[in-house]
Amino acid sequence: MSETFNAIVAAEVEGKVKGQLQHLTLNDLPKEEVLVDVSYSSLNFKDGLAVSGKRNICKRLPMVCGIDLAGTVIESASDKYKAGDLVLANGYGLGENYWGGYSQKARINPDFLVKVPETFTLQETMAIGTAGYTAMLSVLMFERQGVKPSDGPVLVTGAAGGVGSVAITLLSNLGYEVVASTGRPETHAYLTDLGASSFIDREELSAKGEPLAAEKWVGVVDTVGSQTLANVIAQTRRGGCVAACGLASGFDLPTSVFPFILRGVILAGIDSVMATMDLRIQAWSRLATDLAKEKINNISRVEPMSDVPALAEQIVAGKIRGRVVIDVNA
């Protein structure tokens, strides 16, 4: 009989899909090329609607749930890696369409793993996770698009979340001055601490406003959507650029052409699931030189496995600070 290890599956019961802790062997993983041995995943928003079962996320089920891991190569039939490589992985569709990373055992395709950066730990590296390889994407846009430090200030919403947390971590030390959107005041303290020079109340954001506002910002990282991500792209200033990264208010975006068009403020979509290759590595580069060690430290904390579906339940409800690494060995 194989041995058994745990994993966190979704599946239906009573007529409702939801994660649950489950007993499986190796025989029961998909036919992928590597075999990993995994150490941590971590705790995301849609991780939190798959598990609660909140939103239709797991397409097939059942669905061993968690949308990144990282491990270490146990056995491999592709040449890109070999027993005791480090590897990690994001997006995908893992968790979705793929089994996830809330397994101590993964099969999985070659071509969605990364190796691990030198610098980084496993544990590290889930620190950061989907949600800090996210808000390096949107840095990276924000490059590309040519918003500088010196050009003026930009705002985070959703700040102390994961994605926020991060971002307002690497765009401080890049020498950005960066407003904080949040409604915890209780969480000010912890978003001085990672680099907020200043903070507006997402109650600001969040009602209804002028398709034209006042210019304010010249680049946003937006976890929010609906009516906060129409807001800021009205306050966004000419050329100024905002990444929208997340839905955490709901997907409708009730905006007009104006900022466009008037002011060419660039509306630029940040997809960290099907993200290339090639700009995958160089976010983790980044990270790797970009992110304060001491930082990740502050932004994160471990939990164990048997703790996520309590955990998905708190991160829907707006409840969880910064990053929460998932051991998936305890």
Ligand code: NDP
Second form
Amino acid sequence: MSETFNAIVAAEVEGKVKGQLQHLTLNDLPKEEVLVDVSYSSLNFKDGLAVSGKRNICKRLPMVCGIDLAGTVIESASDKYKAGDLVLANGYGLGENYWGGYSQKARINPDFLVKVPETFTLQETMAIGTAGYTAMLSVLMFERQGVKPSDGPVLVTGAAGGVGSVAITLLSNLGYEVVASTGRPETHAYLTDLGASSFIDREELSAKGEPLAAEKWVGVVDTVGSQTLANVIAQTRRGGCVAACGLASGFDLPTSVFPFILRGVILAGIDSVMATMDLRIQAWSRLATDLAKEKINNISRVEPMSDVPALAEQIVAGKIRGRVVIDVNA
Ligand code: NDP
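Could the form predicted in complex with this ligand be given as well, to go with the form predicted alone?
Next comes the full complex, this chain leading.
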């Protein structure tokens, strides 16, 4: 009998889809070209939705959950990778369409893999993970739209979460004045340490507002969506850029055209899942230069894969601070 390994597999149990720890063999894995000995994955909001079954994330079942992973190539039928290479993957439908990272072994399409930048350990790449890489995509979007630190303050919503924590760290390191919106005052010291200079209670942004409000932000990284996104668009300065990357409070957007046609506000969507390989490589190499190692450690903690079902409930409830690395071998 072939050796078994552990994975968190989403399957239908009594009419509900939930992710649970299961034992798989190599024969269970899909027929992809690169076999990876996975060391770490991470906990992202989407993982929380998938494992808890709160939303229909998995496009087919059974599905190994986990939208990202980092590990070592064991064998490869592709000339892009060889045994011993350190690789990471995120997005491209991992954990949704393709078996993902909550697994001690994974077979992956080589086109989904990125070589781990030399500055990072496997654990550090997953401390950043999909959330941190999405934060970097948002920063790159600011730069493409010409939003400069000298232009004025930027706002990060959902500040104490994964995307928010990394966004604050990156923006502050690049010299931006960063205002953080959080619903958890107990995280103020943590967020100050990451680089936030002042705070807005998230309640202030979630109440229904005017279509146009006083101009405050030259850039916004919004992870919350819904009324909060509408309000921050209304508060964005002429020509400023709102990077819309999340839906922690909802996927609707009750806004008007006024901020766009009267102030030229740019609403820029951030899609980490299908970002081009060029953009991924650019994002990971900028993370390697722009994110201090000690900050990565401050933001993250490591938890065993067996705890993923409980952690999934916590992240969906907005109770996780920063980033959680998942040790798939613990
Ligand atoms: P986290 O759960 O770590 O962070 C989300 C934060 O949002 C929470 O910590 C909390 O921050 C705030 N929040 C939670 N619930 C609410 C609510 N009901 N109303 C207002 N604020 C709330 O998740 P991630 O950082 O991993 O992801 C953030 C969002 O970005 C998610 O919606 C996720 O799906 C999305 N995302 C999108 C990607 C893309 O490709 N576009 C890639 C990665 C993530 P606080 O306690 O500080 O208020």
